[in-house]
Amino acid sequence: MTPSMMGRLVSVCLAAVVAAAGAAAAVDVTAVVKERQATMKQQAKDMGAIKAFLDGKGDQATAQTAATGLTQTTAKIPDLFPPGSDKPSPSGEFAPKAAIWTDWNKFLDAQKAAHSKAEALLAAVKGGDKAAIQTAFADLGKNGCGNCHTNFRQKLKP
C-alpha cells in the first residue's frame, strides 16, 4: 500500500469513527425526559413506602427494598439530564434548570449528596431503629432530594 492510500484509509477510517460517534451522541429527548419523569415517580413510590414503614402501615423487608431502589435511581441520575434534554416534563407541570448544564459539577454535587444520604437510608432501614430511619428519611427528603429540586427543577404549573 502507497503511502498515499494508506493516508486515504486512516482519513476514511477517522471520518467513520467521527460519524459513529455523533449518531452515539444523538439522543431521544423525549425518550429520556420520559425516563427521568418514571424514576422520579418511582422515588416518590419508594420514599412512600419508607414511610409506610415508619408510619406503621408497612413492613421492613418492602422498606429496604425501595431504600434499595433509592441507592439505585440516586445514582443514575446524571445519565438522565444529557446536553439538550432541557424539555419539561410530559405532564408539563415541571422543567429542568438551566443550572443543571450551565453549573454541571454543583448538579454533580447536588446528585452525590443524595446518593449518600440514600445510602444512610438505605443502612438505617437495614437497622431497623425507626428513629435511625426517620432521620434519614428527613435528611435525604429535604437535602438530598429537595436541595436538587430547590436548585434545578422549576415548577411550571401552580
Ligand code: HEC
Given for the second form:
Amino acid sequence: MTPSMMGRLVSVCLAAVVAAAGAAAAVDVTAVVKERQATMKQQAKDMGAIKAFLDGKGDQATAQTAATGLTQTTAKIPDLFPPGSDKPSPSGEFAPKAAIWTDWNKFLDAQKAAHSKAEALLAAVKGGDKAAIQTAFADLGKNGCGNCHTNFRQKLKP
Ligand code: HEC
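Return one more block: the form predicted together with the named molecule, after the form predicted on its own shown previously.
Every chain and every other molecule in the complex is listed next, the one we just looked at coming first.
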C-alpha cells in the first residue's frame, strides 16, 4: 500500500467514526432528556415516600425501598446529562442550565454530594430513628437536590 492509499484509508475510517458518533448523539438526546425527567420525578416520588413515613402515613419498608432508589438514581445523574443534551424537559417546565457543561466538575461535586447524602439517608431509614431520618432527609432535600437545582436548573414555566 502506498502512503497516499494509507492516508485515504485512515481518513475514510475517521469519517466513519465521526459519523457514527454524531448519529449516536442525535439519537440519544430525545431519549436521555425523557429519561432524566422520569428519573428526577422518580426521585421526588421517593422523597415523598420517606416524608410519608416521617409523617406516620407510610411504612418503613416502603421508605427503605425509596431511599435505596435514591442512592441509585443520584449515582446515575452524570449519565443523564451528556454533552449536547442542553434541552428542556419534555414537559417544558424545566431545563438544565448551560453551566452544567461549562462547569462540569462543579456539577459533579453537586451530584456526588447528593449521592452521599442519599447514602446517609438510607442508613438513617434502616436505623429507624425518626429524628435522624428527618435530619438526613432535610439535608438531602436542601443541600443535595436543592443545591444542584439552584445552580444548575432553570424553571421555564411558572
Ligand atoms: C447534580 C444535580 C441535580 C441533583 C443532585 C438533583 N437534580 Fe433534580 N434536576 C436537575 C436538573 C438540571 C433538572 C432540570 C432538567 C429536567 O427537568 O429534566 C432537574 C429537574 C428536577 C425535577 C423536574 C423534572 C421535570 O422536568 O419535570 C424534579 C422533580 C427534580 N429534579 C427532583 C429532584 C430531587 C427530588 C432530587 C434529590 C433527591 C434531585 N432532583 C437531585 C439537577 C439535579
